[in-house]
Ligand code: BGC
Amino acid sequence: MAKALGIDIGGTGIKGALVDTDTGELLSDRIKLPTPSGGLPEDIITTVVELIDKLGGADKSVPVGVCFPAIIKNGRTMSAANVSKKWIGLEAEKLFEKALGRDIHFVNDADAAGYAETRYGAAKGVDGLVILTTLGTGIGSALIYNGVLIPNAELGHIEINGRDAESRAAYSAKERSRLSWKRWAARLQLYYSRLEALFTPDLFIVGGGVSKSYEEFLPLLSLNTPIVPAVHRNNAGILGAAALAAPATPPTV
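Would you share the structure of the sequence above as one chain, the form predicted alone?
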């Protein structure tokens, strides 16, 4: 049995668990600690160390995957969503590895979720191009082609009518403008139609907390591409980060 620790860093909470990377099952309780106020690098790193200790992380032979809400380029965090802007340009992977005393696999959070759905969820066994989007405060995205993760796709920032798509189509926009499901779905229709025209995907997967209410809005969309809810909502980042850290995982491009 292959196993790894998966850590999912978010703007409000940092979650982790030990994962059986062959099956995608959790081998421990999922532990969640609050993200420190302000989201400063040193505070988040300290919290991750604490979380791994709570997960029995003394065994340095267990791989660790960490997913983070940023573009990740050569171990650097090139953006920052809902955390301190001090992360931008930081050699974050090296800082985590120094604090943890081991190598890690460091990946964008939406990429981790997309990979989890490929290994264990709605995209398992799907050939061609899969686009996962997470509808939350913004829109995260992951591109998977024939099971291979293409990292750092920022499809929430595609411009539609002169504005970032996520400013109109994220779940936060629905809440902010108090939109009905029908009115929000009209915005989603515009967004997914644009993605469809640009990428001609074989499958859309919709993640984020709102995906638990998928029956309220997915049936309102009219697309040529199948669109389905994510299977692993709250655990997707943990599972994907752990799976990418496991030695048997194929490399990303």
The other form holds:
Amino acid sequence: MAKALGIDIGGTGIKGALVDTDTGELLSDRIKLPTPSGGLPEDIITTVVELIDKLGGADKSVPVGVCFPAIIKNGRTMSAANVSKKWIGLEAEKLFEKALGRDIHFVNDADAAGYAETRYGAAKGVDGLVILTTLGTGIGSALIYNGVLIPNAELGHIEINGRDAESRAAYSAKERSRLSWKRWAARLQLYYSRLEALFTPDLFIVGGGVSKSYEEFLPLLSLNTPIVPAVHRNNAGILGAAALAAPATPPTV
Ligand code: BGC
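Return the form predicted in complex with this ligand of this protein as a structure block, the form predicted alone having already been given.
What follows is the whole complex; the chain from before opens it.
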């Protein structure tokens, strides 16, 4: 059995678990620590070290995957939408590796979720273009074409009516403005219609914690593209980060 630790860093919480990367099942409880306020690099790195400790991460032969809410290019964090601006341009992967004393696989959070859904969830075996969006503090996105992830799509930041889409349509916008499901769905309608016009995808997958309430808002949308909830909801980041870190088990013959 191949296993790896998956860590998902978000604007409000940092979650982790040990994952069976052959099946996508959790092998431990999911542990969640609050994201230190301000989201500063040194504080988040310290929390990740603590989390891995709590997950019994002493065995350094177990690979670690970490996903983060920013553009990740060659191990550097190139943006910071819902964490401290100090992350921008930082050699973050190296800093985590130094603090943890081991190598990690470092990836954007929505890309990790997209990879998890491709391997173990709603995008498994789907041909053509799948767009996964996570509706949380921000809007994360992953593009998957014929099962291959195209990293760092930042479709939460497309501009609609002169505004950053995630500032209007993320789940945090619903909470901030106390929008009813119906009023929030009207914003989602605008958002997904724009994505549909730009990409003509074959499938939309909606992830993030709120996707557990998908029955409240997905039926209110009218799109030409099928739209389904993520299978792994809020665990997809953990699963994808772990799966990307683990070497694939060779198929048995
Ligand atoms: C960031 C993305 C991230 C998403 C979800 C956005 O604000 O720009 O990189 O994937 O939030 O956390």
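Residue numbers count along the first chain shown, from 1. Note that the structure is predicted; figures quoted are calculated from it, not measured. Rigid core (definition): largest C-alpha set, two forms, superposition within 1.5 Å.
Assigning each C-alpha to the better-fitting of the two rigid parts between the two forms places Leu220 and Asp127 together.
When the larger part is held fixed by a C-alpha superposition, the smaller rigid part turns by 11° between the two forms.
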